[in-house]
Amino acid sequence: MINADIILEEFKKNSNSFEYSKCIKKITFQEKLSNENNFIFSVPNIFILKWINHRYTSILGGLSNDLKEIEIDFLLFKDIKDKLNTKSKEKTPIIIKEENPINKKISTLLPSNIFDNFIVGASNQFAYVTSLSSAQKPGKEFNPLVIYGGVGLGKTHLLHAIGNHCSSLDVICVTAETFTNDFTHALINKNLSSFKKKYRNCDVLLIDDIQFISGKFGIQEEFFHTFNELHSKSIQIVLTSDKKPNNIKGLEDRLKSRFEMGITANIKQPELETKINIIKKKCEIDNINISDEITIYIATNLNSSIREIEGVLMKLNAYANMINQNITLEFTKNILKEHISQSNNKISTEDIINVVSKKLNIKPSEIKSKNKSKKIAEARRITIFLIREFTKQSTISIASFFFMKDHSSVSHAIRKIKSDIKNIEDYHKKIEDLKSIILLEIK
């Protein structure tokens, strides 16, 4: 049975420490207003809001096929009173519901989710051209779609993108985990027929992360004839995955064959220019300020994943706010410096020398020998900078792995590059793109 407390369990165990001190564990339950199908929660300002709907949707959708019919109202405090008083049904809710029976059809697309405020850039375009011709002529030119790629670059952005751009007609969209769920309990209650209706006379099908499925040969089986009665209708299929689908492990041969009958297109990781634009469209539609001083560091430091991309600008806006703070570099770098030592554990002196060999055309061990050439040694000197960048070794121990005399030679590379930066036109730029380059690659 779901309870308030349960809800609020699962807010927990899905934030950090600084989310649960800053927000979760300012939100409370208003018993008195509340009723077994309808939680009311509160929250003491516009910001925590904003967070709880940025962040937290998506949790409690995950008890959806639990809570049934039950509503979830997040309220400001300044009006429970309110409501308390004239019981006014004037909110600002976040509303999840989910009904029963199977054949009950709600919407769970996401209206933020649409083509006009997806970034386009290299690394996605291809599944961007693909999902837009599919939602414009459903079933005529990419079925089924496969979008596969990483977590957090995008691919259920556009899976929703697809059912929003067509609204008009009967979409359904769910993860491939609601998808087994229906299932089952259709098998439990003997309604089997109630799920077919549902899941084999829509407009369009839209499943997201179809690997759930993988091992689970009883949901492959109906799924497959699902597909095969919906493909031979012509009616759209978009399905999204973690990985191409002839590398899912546990996946029928038939199922893979069936996927690969249309189009599969890859998300990758994006390149920076393409994650600074991620950045300045989020900034722009949720109204953040940030220079483009901190864009470039936001898009530098972090890895590429777009929802931690999000998450991040969240919660500088939201920290801000609370403490009354301009967002300043100096802010961002000390808000952000958990996240970016966690992203940079992973790179070591090796992986750098690899990158930096690789990108200026020069030999890994050229950079670690002792040649003075003025190509090489200016590699030697970024190679050191990056290292000291991203690892936080310190001078002596670079020094020895370059077989320096000493330490001294180590902050004199540094300091050459920092004034290469500020006086050389576009070095700035160079810098940067290793840096990205080095986050891409091996991360």
Second form
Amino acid sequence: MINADIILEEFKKNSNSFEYSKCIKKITFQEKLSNENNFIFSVPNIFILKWINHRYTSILGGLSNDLKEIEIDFLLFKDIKDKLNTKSKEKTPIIIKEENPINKKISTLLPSNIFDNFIVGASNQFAYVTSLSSAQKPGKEFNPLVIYGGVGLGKTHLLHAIGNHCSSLDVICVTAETFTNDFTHALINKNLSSFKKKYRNCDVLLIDDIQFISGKFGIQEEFFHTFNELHSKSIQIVLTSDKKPNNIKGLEDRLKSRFEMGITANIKQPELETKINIIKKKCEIDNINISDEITIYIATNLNSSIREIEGVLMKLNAYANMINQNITLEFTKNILKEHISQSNNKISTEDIINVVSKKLNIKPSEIKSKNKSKKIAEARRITIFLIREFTKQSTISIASFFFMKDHSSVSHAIRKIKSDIKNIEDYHKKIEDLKSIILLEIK
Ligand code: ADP
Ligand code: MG
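For comparison with the form predicted on its own, please write out the form predicted together with adenosine-5'-diphosphate.
Everything in the complex follows now, all chains and molecules, and the chain you saw is the first one.
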């Protein structure tokens, strides 16, 4: 049975000592909602709240499987206190989680994703202009509009900006996953008519990450009919995708051709000037004080997504506030170094097996086998220890990789290596050497 201590322990395991002492340690369990999988925790200040929300997804990635099912909410302690005070007066629950049946419309639009907040540069100008035009004259000019491009480049932002701009209309903005789930529930509950009523009677249909329906032919069939009906009534349809529709594998040709009927707009990686403008805008919105020198440093050293830039700014600000220090260039360099090494840390299980195999002269297939000979069993334990260190995979997932009966064998292997490091001369060096080889090989 999962309880709050188990959750906190998992968070501790998946963070470094700095993060633990500055953030994780300050998280307090508040309550478990009657919905048995929903745990509420409080944090003392906004910086920790921002940090935890930012890190949460990556920490969650490392959580063991049974914890992935639960819902965790973090709230500011102050807000919980306020809510508790009102609660005792008004007898209202702390959090009201609404059910979301198909026919009940709840706005899913992110209020901060508006055109005014969107920084335009060469990389996204066409997508911006076509989105704005679709919002100003829905169904008139570009229908459908398909915005495509890599992760964290602003597709969802533009989609929601269109929705927010058209707020006086009946806008549906959902991910393709929600669309699929709604359809499945409707099928199960024999409620297809409300599904159709919802999706075929709107003024604007916005679907995020349409690539999700690739390979799922039932939902593609349904979407095809939804699309045709809306399109024939000149209702604006906007889709986002991680690839150009023609390049989405597992998408029916008739959908590809529908998607290419209107206009497709690509968002590329931002150029330096756009990155600088985005950083300035984010700092202005979040009240973060950094010099032009630091802005340029971040913009030139981070190449990928805008989401990543946001993440670094948040981390920078949160850490600076926690340790009560101004954001200097030196401080930024350290945070960025740590960030880059974390995001480059794409060491896989196979990489680790290959290094251990070469170095200890044992075949990869033997490491993965059930052979219990002393030398092979030791190599397997070392591999498990290193996998846990480098990939932060849960013990359950490591156990299933090695076809072990349960995760306690993994924990046992890790404990044994830790004790060997302590008790056997030069063992520490042996493990550290392997770690350096892994890091070097991956670079
Ligand atoms: P995608 O859907 O392409 O993966 P998002 O739209 O979620 O990316 O963008 C990631 C983050 O970056 C969001 O917080 C978004 O507001 C921000 N962002 C992306 N592009 C811009 C931009 N041009 N100007 C300002 N913020 C942006
Ligand atoms: Mg998105």
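Just so it is clear, the model here is predicted, and its values are computed rather than measured. Numbering follows the first chain given and starts at 1. Definition used throughout: the rigid core is the maximal C-alpha set that superposes within 1.5 Å between two forms.
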Shift of R254 between the two forms at or above 2 Å (CA, core fit): no
